[in-house]
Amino acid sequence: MEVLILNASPRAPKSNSKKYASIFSKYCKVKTSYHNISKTNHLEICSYFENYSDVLLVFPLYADAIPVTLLNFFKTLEKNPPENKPTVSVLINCGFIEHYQNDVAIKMVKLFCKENSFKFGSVLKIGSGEAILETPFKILAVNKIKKLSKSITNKKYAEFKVTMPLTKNMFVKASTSYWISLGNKNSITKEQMETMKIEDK
């Protein structure tokens, strides 16, 4: 038994998503390989899917959805479908406090599981993933992680979630301070960012 775990981030190299693939390696009990899903990686990614019998695929909530990265491969998975096809567990995480806000995407993997004849197996929903490992609430994400790659490798699959503690008035005065304090750092004012000239920068 193997685990591919697919990093389907845009900004995959120095992303959250990375940080938590480097977690579930860290406590998997079974062999893993990590990868980064570019623009022109698919096919050879997709030839990997014969030499394991589980794929992670680890990315973030864009737009409520997959991101474009994942579904573009998906895309050419579809057109170039492996013989022996690993069952497909899913790590997600999103910028919302509530850990639900990940529903819609992992609708979305299971429709194509079930509509390319992949078995779905575990889900990990994280609620505030940009900002929990920076905090002392990380062990709770770190244990959720780690049930998740039991019940992979035990191939007892189950759905987990986990989410910062706190109110969601707590959570947006924190995240607001955080984001004026980044901003700062690069030399960018509150009012820039509640732009979208901020995407010129």
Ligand SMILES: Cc1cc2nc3c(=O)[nH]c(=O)nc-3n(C[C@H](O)[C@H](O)[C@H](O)COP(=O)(O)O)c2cc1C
Second form
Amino acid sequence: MEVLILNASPRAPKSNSKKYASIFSKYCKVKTSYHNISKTNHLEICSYFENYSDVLLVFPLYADAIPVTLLNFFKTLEKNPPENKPTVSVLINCGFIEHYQNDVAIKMVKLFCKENSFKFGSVLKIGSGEAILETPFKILAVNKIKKLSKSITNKKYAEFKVTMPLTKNMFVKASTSYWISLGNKNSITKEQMETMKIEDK
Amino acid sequence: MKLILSDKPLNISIENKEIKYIDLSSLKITNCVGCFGCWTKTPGKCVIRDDATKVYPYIAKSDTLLYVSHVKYGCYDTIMKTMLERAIPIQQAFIRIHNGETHHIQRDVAPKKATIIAYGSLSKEEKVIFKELVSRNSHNMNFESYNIIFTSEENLQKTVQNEVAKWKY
Ligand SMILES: Cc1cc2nc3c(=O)[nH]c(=O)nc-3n(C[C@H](O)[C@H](O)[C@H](O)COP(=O)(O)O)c2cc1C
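Let's see the other form, the form predicted in complex with the ligand, since the form predicted on its own is already up.
Whole complex next, starting from this chain.
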């Protein structure tokens, strides 16, 4: 058994999804192989499906749904169905604190699986996924990723979720400091970031 | 201002200057790469200077909008979804509590009455997912109210005309 990990973040090489995937690989008891989905490698990735019992899709929530990167890959996979159909699991993260904001995107993956005869496996939904790995709460995410990997290797598919154990108000404060510090790295002040103008108008 | 944003050309005549019609399929719009430049480098402006930068100011300005999109896996299909992802410059990085959940603060974005015409041959299940999607969008995209209309590709033209006819000038 081997797990094929596919990163469908539009910024895969520098993504949080990459970090989540590498934690998964570190703790997974079976061999894993990892690939970024790019605009040009869809067919190559479709061909990998023949050799795996399990696929883990790792991606962010984008505009309340799956990112275009994953949507477009699904469309190619649908047109080029592999003979072997691995079980598809999901590790999704979103920026907001409520992990349930990921639910609609997960339903889209499940629908894709149903329409194309893939079995759906496990899912881990992460809230506050932009920042959780940079905080002391990292351990909570790591623990759930371990559980996710165990559920896949044991074929006891299940659903897991994790977010920062903060009140929403505390989360708003923490995220405000987080974004101010990112702006400051580009010499942009909080006031500049708060502009109400769009395209300078 | 009223906006019609479509993922395919529509055969509609619009005399009213209040209405802006944009056919996304005629524009060059690449996908968001998640750099957050629009929040932390050039706030309010996307660093990718393609046609999307001409569209999101209209999304922000409109108080009445009509999205016309094909649906795939319960999601807006590629053309519309690509544009919606590219529209995050109209929000700030900063988060607030809105309707009891965490969401971004909007820049100068008018509250909207939104109509979404979703076309294609959708299963019951797919419609349910799409409805949930729009319900989530409503919190993030400043929808004051919204209405979803499902239709087939064949009836699309007529459906759009009916909706636009309801707009009082
Ligand atoms: C275009 C765009 C749209 C996003 N939409 C949402 C959203 O609807 N809800 C949410 O909680 N986070 C949203 N996010 C935040 C990402 O999910 C979050 O930053 C995530 O950690 C990115 O993961 P990645 O680094 O693996 O790509 C969005 C980010 C971008 C760039």
